[in-house]
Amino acid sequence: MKAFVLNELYKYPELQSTTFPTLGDDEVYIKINASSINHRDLWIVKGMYPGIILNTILGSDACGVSGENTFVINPGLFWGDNPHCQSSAFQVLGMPSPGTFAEHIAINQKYLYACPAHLTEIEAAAIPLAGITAYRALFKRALVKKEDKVLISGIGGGVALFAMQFAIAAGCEVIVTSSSDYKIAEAIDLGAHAGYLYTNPDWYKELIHDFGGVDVIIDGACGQGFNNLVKTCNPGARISFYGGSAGKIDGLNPQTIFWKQITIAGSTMGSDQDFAEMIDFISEHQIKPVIDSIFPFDQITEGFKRMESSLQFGKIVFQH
């Protein structure tokens, strides 16, 4: 089968003829017809990840078939029994297990779940680790509620997106920040409130003035920025962030933590349980996925090269 192989670090992964995958226990085939790209994709081709395994097929998410059903693919690997936090075991597809950049591939049955009726292939494809990552982070660490106001950093980006659309869909006051002042039209257009430059260096002091500060941050970045999101935090505010992209966390003043009894909590992918509920709530809500663009298979490269410019606002997605 054809497959797009990640043969050497700093390069893009390469389409080649590869082993048609073998079936493991309780696994199926699934026929991938559409896939995504992810930062982490990315982050492994430039060396930025651990334990990366050349000669891998890279990729996490994918929608495809088995049979007369379609699935989308959870790529949350043995997370394990503890709800609060993965297993030692726990990886994500695409590496070191094969991935979805692929014609197809073998899956153990627990991680299928059924297309949402009204999405098509593709905008399922735009799913798995992106909606997964921001509904644990909003709804499962945060503890994100109706009314709730919330702030999401650096919109544009796919978890961003989703935690944008899910944070609206449970009846939230959604606030962005962005370097693009596009981004932040298109937000607004998508249903945010508002939307600030943190290029502008008193950024949050227009936020604190305009809605008097926030419930919720959902942040992946942290770095030097990350103090001004600490400010912009009412009384028993919630910060949870899934990456950090911008360094460490330097100067972050104590007092006003525990004075404001501010909870900061890391977030990773979610559990099978997680990716049920996250399903559900898409389908229950019909949240359709932003997509930025969409390439054919044998042109993943332009994908790559998509993100790697930093330009995309939303999902860039795969037709097989």
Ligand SMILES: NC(=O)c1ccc[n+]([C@@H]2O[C@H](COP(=O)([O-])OP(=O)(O)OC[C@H]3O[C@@H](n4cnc5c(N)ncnc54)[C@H](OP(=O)(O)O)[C@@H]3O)[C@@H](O)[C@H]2O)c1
Given for the second form:
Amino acid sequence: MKAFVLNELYKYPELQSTTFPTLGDDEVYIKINASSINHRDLWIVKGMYPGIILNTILGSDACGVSGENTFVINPGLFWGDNPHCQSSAFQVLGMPSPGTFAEHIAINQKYLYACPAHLTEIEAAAIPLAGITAYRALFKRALVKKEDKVLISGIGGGVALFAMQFAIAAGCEVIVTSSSDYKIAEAIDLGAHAGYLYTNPDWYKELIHDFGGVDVIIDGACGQGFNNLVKTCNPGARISFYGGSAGKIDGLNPQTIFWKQITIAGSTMGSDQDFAEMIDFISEHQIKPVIDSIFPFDQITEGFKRMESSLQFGKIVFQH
Ligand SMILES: NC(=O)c1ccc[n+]([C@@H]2O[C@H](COP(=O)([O-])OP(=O)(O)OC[C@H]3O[C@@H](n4cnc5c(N)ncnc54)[C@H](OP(=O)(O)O)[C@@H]3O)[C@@H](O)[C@H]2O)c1
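And the form predicted in complex with the named molecule, for comparison with the form predicted alone?
The next block holds the full complex; its first chain is the one shown before.
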């Protein structure tokens, strides 16, 4: 079968013939009809991810068929029994195990979920990794509730957009940040109340002036900008972060955090239970993932370039 394989670091995966996967215990074959890229795939290409193994098929997200049925794959493998954190055996599909940028995959049936009826295969393939990360960060770690004011940073990101859609569906008032006026306008079209350019050093003052402060923050960047997020917190606020795209946080003021009783919670993907709940939530609220662009399977490297440009608003999906 054909698949995109990471042969060298700093070089996009290459389309080549690979051996057809063999079935392990409880595994079935899925013919992949759509997949999507996450920043993880790009970090791996750039050598900025732990445990990189060359000659691996990349890709964590997919929607595909087995027999008559269409499935979405949960890419969080071996989470284990503890709902609070993953086991030491936890892996993300697409390194070390062969990923979804392929024609077929062999996968344990327990990671298969019926494709929500209101979604196309393209839309469903956009969900898994970003969707589960947003769901857990928002509902399980930041304990968001109806009518909370929720700030979501870097709204152009895949996870950020799911967090925004989920928070709006949960009845929250959502405020976003971005480096782009265009992306803020798009977010407002989708139901956000307001947006601020995080490239303006005084953006947080404007937010405080306009809204007073926020109850929940979902962040994937960290870095120096994290300090400005903390300044927008109402007393008792919860910050959940799932990424560190902008690097380490220097100069965090402990007094602000303990005096305002702020909770800062790290979050990574989600348990099997979280994934099942997320799929149900998407069906219940008829949520449609925001798709930035669709490339044919043989042009997966164009999707890597698009993500590297940071121009995307929503998920970059591949039609197989
Ligand atoms: N822990 C986990 O389970 C988990 C899961 C998924 C992702 N992640 C991590 O989370 C991060 C985002 O992943 P993704 O797949 O959503 O990536 P993505 O779709 O490529 O989104 C990246 C977005 O980050 C925003 N951004 C960049 N620098 C920023 C800054 N200084 N302040 C605020 N926002 C900034 C940009 O938003 P604008 O374009 O709006 O400026 C950009 O569009 C990555 O580091 C990824 O590795 C972790």
